[in-house]
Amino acid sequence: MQNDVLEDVSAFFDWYKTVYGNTVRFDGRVDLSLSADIEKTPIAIKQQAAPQQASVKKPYIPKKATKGIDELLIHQGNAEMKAFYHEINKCAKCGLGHTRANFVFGMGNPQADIMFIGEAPGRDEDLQGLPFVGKAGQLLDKMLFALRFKREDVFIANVLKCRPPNNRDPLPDEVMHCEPYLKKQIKLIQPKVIIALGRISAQVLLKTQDSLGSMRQKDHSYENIPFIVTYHPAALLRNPRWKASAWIDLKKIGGFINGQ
């Protein structure tokens, strides 16, 4: 028991520093006091490595499409993912069809385990045709990381391909059209669990006004697949003590791809 609550807090901490570096924040009083019982375990404190092996791998952050984009990102030469990229990337069924720079298909492996669902592209991600890649995606990169995966391992999408003009939510008819790529999407991938990036994209799929904190307390399924619903990365940013509970989150998604 005792080595388990070690190893959660050991990897919570691992959380911290991927987010926060070598500086650790509380909020409020923090009890460090322990039980006689643990005060008797022996506890290896891990050194600090070296500089060039403490380094953690930058997140990948593509430069801006000037001369197109790079295909591989978004299907891997999937043959399937690849045919259906082609078949809806000039989609105008509705009016943000007219207003985008580009149409954000998706990224990452037609054959993940884990598929990231936001709600729609932004400024950066219009710019250059792929999603999450402004300041969310960097903190997207390093939640990943947590979990031990890299971007090209899972796949990354939204409800919507084309952005909303600044930044509103998804309209219903806007949904109707696009929900239906979304769905081929995951029909292609099969991915072991769906992970519902925010309040707006669970609300979305799940059809249902609850809370983010209500829906991120049950178990849900879209598609017949499981489905997580967690924090966007954007709010983690702008509130960094709902990282506590974003760690408890990641830790749901890892048990799911372990079999826990």
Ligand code: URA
Contents of the next structure:
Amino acid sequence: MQNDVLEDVSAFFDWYKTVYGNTVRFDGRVDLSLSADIEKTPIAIKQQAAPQQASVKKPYIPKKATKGIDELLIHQGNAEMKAFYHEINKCAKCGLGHTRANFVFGMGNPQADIMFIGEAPGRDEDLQGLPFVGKAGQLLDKMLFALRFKREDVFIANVLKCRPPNNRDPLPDEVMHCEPYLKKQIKLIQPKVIIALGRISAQVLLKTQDSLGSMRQKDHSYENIPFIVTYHPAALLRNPRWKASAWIDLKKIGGFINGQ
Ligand code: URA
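Right, the form predicted alone is done; let's see the coordinates for the form predicted together with ligand URA.
What follows is the whole complex; the chain from before opens it.
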């Protein structure tokens, strides 16, 4: 077997190992060519509370609450991104500026090739000032691990920088005020590919009301940057059978960053 095929197979099983633990059982109904619509196919996977793999890196655990920009950015040289943080981190253009605990700017490598965009901070994110640090964030870390990335290799942001009360969907005026911040971050980072995590971020950025299922099946771009739509990690936690389809989405990233 060629090395790249081996690497592919090994990454595929890492995805399953990190997500399902040690026990993975394919019962013949799963098309391993990965071309089937696995989302609609019942997949028999024996779930068990498996011990953590020795090889699996621990999820990112922030050390203290509110973050300053120096703790959010991996490459500190990015003066423009820092200046932008200072420009916007006291924002109170919409009501969320008055109810948030922390402004969640985003974090990672401001020179990253890959940018992940979620919907809005949840409770954990609001408390810690960091994106994707709750249960969904821990799954995102596992997804990154299976793709051979760490959180520090990518940039993670949200459409909204402040938590909507009770995690309700973003309101149009919140998006109207906040989307320009995300747009500016994308302009500063200039990633080679953007991954929208979930229906809301994809709908907001693509200016459509299409369903997640329909957006996943199409090629998109945002500001001329290839744009992949996949499931939100929180949705994958609720519906583990979608993880196989998410893997297919995430595998597309390689094609954009390696120029394949
Ligand atoms: N969900 C999101 O969309 N973003 C986060 O940062 C956390 C949960």
